[in-house]
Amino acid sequence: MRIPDRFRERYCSLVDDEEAFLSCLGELLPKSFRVNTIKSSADEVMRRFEGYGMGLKRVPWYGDAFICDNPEAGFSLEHFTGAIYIQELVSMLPPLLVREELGKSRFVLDGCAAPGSKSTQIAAMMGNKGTLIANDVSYSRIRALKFNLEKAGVLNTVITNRDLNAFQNLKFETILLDAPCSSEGTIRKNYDVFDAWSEGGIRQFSNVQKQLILKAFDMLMPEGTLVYSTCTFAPEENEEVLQHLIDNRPEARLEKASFDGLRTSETVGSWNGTEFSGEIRNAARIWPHHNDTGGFFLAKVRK
């Protein structure tokens, strides 16, 4: 795998260990999955996988998540019946950040939902009750979203196919905005990311994200919670987007994003001559070499 020189220049100055960061990008991700608590339990899945002779390692920061030593986990009966969901570890973080809120919320929006990884997780955390709107702008991806929701036994979800910016003026207690991004953090499972990578593309995504985060925030009920997340390293798509929210919605308050047992890193304080608000330090970066995961960024915003 050849890493573009400009990519190295952009990010090696931001990490604590340049060699470990670049080396990790060339390694495959461990096989991980989440137990779908609508259909099973962690203890039951552990018992069944032990019977298959597949070793599981429980993730310390999420009791329903496991790393499997056998890549055949995706061919197990549990996967085909929806008792588990094959999912990258950092992809599980946004719902986990608002797990307490989801347990109480009756009206929730997953703004960019397809293919359904987080929607199925949200529904389980809601106890399959209340109403979850799973929206995605891409009609071609709605099919996968529908399939995964049905497979997981989700009953509380309505699928919509809308541009979030043109969404109805509804109000939600909890909103997840896992925004479309340059996907740099997924390089360990898809090296083709580098084929389309460019700083121009990053700026285009940033412009879209800034519109989406304002729209999502405006749809929150008073004291509602918004999780903004991306799977990219780019400050333009992360800290700069949060700064745009703070500048245009002064009532937005960032709460601490942290997880017991998971190493997170400080956000970027400035980029390309722009100083970011100190409040943005409450957001979290996840670098791949710190937890043997993909790269990720997430923030918890209260209205």
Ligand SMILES: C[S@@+](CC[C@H](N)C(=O)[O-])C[C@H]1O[C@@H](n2cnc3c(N)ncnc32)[C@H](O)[C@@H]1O
Second form
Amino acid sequence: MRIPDRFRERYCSLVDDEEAFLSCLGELLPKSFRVNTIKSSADEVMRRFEGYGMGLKRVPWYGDAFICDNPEAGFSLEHFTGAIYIQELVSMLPPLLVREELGKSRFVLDGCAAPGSKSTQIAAMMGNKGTLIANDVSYSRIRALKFNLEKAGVLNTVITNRDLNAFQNLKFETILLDAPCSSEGTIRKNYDVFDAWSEGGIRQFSNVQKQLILKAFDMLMPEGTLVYSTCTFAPEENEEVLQHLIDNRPEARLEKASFDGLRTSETVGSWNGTEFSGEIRNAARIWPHHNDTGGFFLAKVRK
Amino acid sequence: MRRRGTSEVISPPGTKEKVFGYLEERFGLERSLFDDYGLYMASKGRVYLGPRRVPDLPKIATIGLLIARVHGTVKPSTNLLQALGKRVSRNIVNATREQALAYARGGDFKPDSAAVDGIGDGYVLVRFEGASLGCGLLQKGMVKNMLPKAKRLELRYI
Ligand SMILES: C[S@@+](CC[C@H](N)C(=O)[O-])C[C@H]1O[C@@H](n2cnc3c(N)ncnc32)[C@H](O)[C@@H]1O
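Beyond the form predicted alone, can we have the form predicted in complex with the named molecule?
To see the whole picture, the full complex is given below, headed by that same chain.
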């Protein structure tokens, strides 16, 4: 894997341990899955996997998540029946951040939903009740979204195929905006990321995200909660997008994003000469080498 | 998919009765299980169980889960029997390991006569060690596979 020089320059000054960061990017990601509580329970799955002789490690910050020492969990009975959902650990964080809200919400939007890792998790956290709108602009990715929701036994979801910016102005209690991004944090499972990597690309994503976050925020009911997340390191796609929200919607409040048992890191204080508001420090970065995961960013916004 | 406003859309009239009646009679799935949900119809007799409240939106691709196809008779989906498998109380065929493997890869199997004792021909829930594998059709002592192609899998850990 060849890491672009410009990538090094950009991020090495932001991390605590440059060497650990760079070498981690070249290491294989541990295999993980989430128990689909619509169909099963963590105890039941643990018992079955013990019988297979597969070592499972329960994730300290999420009782329904496991790391599996065997890469073949996808050939298990539990994967076949939808009792488990193979998902990267950091991808489980956005729903987890609003677990309590989701337990009470009856009207929820997943604005960029395909292929549905987080939609299936949200539906389970809603107890498969109420209404979840799972939307994605990409027609081809809707197929996978549909397949995954079906397999997980999700009943409470309506799939729509729209540009979120053109969405009706409905009001939701909880919204997830898992934005399209430059995906730098997924490099450990997808080496192609660096082939397409450019700062121009980052700029473009940033512009798209700024539009989407305003739209998503405007669709919140009063007191509603929005989770904004990306799987990328670029401050243009993270802190800068939150700054854009705060500048344009002064009523937006950021709440602390943290998880017991997971190491999160400070957000970036300034970038390209722009100083970010102090409130943005409530958001969280996850660097790959801290928890042996992909890279991630997430923020919890309250109206 | 056809739907209007916030209410469920079912036609022809009586389809809802037919579907819920069948699921109760054949599988012991009580109607109260569906109280929080609505039924929606699409083309080719497809019936979906989805949220009760569906806003009026353009570009809806799917509402809820495809639970049955109705053409005179009701054909339950594997999705439904997997999702509510734990609540099913009758017409369950308990498969052996070999039979479960065959089922998962899309094959038919011949159940032991004890496994189908008292089960009349028709759709059944195929189970293995408590796990709901999906829908089968019991006919002349054979369980015919009803698993959609995309769901088939060569299981290695069972
Ligand atoms: C990071 S992925 C979402 C992953 C998904 N949340 C999951 O957990 O499986 C971003 C998605 O945003 C969709 N997308 C991009 N622009 C969009 C827009 N304007 N409106 C709605 N969806 C959009 C893409 O098609 C892509 O599927």
